[in-house]
2 protein chains.
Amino acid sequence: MKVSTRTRYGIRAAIELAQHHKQGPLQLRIIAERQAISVKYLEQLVAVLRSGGIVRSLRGARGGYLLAKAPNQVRLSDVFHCLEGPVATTECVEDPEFCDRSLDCVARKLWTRVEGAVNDVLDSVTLQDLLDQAGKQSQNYSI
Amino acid sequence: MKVSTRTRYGIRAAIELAQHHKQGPLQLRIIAERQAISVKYLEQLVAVLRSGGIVRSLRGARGGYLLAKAPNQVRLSDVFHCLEGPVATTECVEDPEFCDRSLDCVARKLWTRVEGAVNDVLDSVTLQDLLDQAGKQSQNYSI
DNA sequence: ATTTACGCTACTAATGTAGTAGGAATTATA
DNA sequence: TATAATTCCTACTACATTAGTAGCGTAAAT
């Protein structure tokens, strides 16, 4: 059941992104710096970003990263679905047709809980939120 | 947030022994054959349980498995953490020396809730509340 | 023109997963 | 006591995934 580091770094990122809205670009650079992530790696993640909208580019000098939208309007399960794909316990969950026995699979209707309390909790928590929570006290140094 | 294989072949190799519960041994031959599972795979599997206390098990001729408990007795969590560890989505929700930053680090807030909706799942089922649910109509054919 | 920063693709090392394989130990039963 | 059935134990292997490196191309500010 572990997240991947994949999924992890972007998070985070997203969450960098978030404290620095409207405050113009910011640097993959300095977002690794703060994250200890390596610069390349995390290019590579917030590529994926880019491509599903949670975030935008702009290139060239002084150029950088900007949240899509606002922290509020970005829920955590739009960033994880991203980084990640659909959480898929199992693959039956999403296709039924992946077992014959789908429809009255007691294993299957576990997993299915299982997944749809992790994306109620997904669905329910925004960058915001998250930023919220943090006050003034703490940074977001992380896994 | 895949599931193992390995997890899931034992989930289902639990509930078939809950099925066949107070009815004597059942041999691991007869679940791999039902679940289309090696058998040579299921015994590694089994044998985690065993050592976790979740089964038990009869050698020799006319032996096989049992479960340790009655099925009311044993959450899906007992079972899910014998196999598959804690949950864990990220290393630093259960061990907070992971990473310095834990105690204010937002991120690692959201894995906690996560995992805290994973864990509600998987403590508040019993293999008796999944026999309960297949009813007389389903076998649990499955993932 | 130069510098800064994103964009894209390919490669690689390490790790974990899902098995396979063979035989030893134990017990029921004929 | 011999035989068959069954669990028990350990080692090995092939494959896939993950995490990360590397290099060069493209765009834009100054």
The other form holds:
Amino acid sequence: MKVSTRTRYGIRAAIELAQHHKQGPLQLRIIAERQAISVKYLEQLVAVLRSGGIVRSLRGARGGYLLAKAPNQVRLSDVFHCLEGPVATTECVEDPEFCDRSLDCVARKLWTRVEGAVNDVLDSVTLQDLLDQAGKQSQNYSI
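Got the form predicted in complex with the DNA; could you also share the form predicted alone?
Next comes a single chain, given without company.
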């Protein structure tokens, strides 16, 4: 399984918004500069995140984008599923009828476990967890 550029960039944008959660909205151009993502591509990503309820927008001179919820309430699984869709290892895990061997296949059982493990990790991490981890790392490196 390979995470798409769309999802990687979308998560980076969500982290950027989480870092500025209490400071008001961020303009796309600022997020794009800080994350080295083109504004046009970022517009597409934010539109998907907005329709998925991850971010919201404010219009006006001081407008921009904000997280729709506090960083400790946004799980990585929310962002991932919004941008990528469900975690999928093989077709037979999603649809047992895809393969005649699905019910007795040892490999399918493995792929089901892998898929479950990925989902468990994504469900267990919030944007706040990532911010906290980044804060600890920067403290360690500043010694």
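Fair warning: this is a prediction, and the values are worked out from it, not measured in the lab. Positions refer to the first chain, counted from 1. Here the rigid core means the biggest group of C-alpha atoms that line up within 1.5 Å when the two forms are laid on top of each other.
The Cα shift for P96 between these two forms, taken after rigid core superposition, is 2 angstroms or larger.
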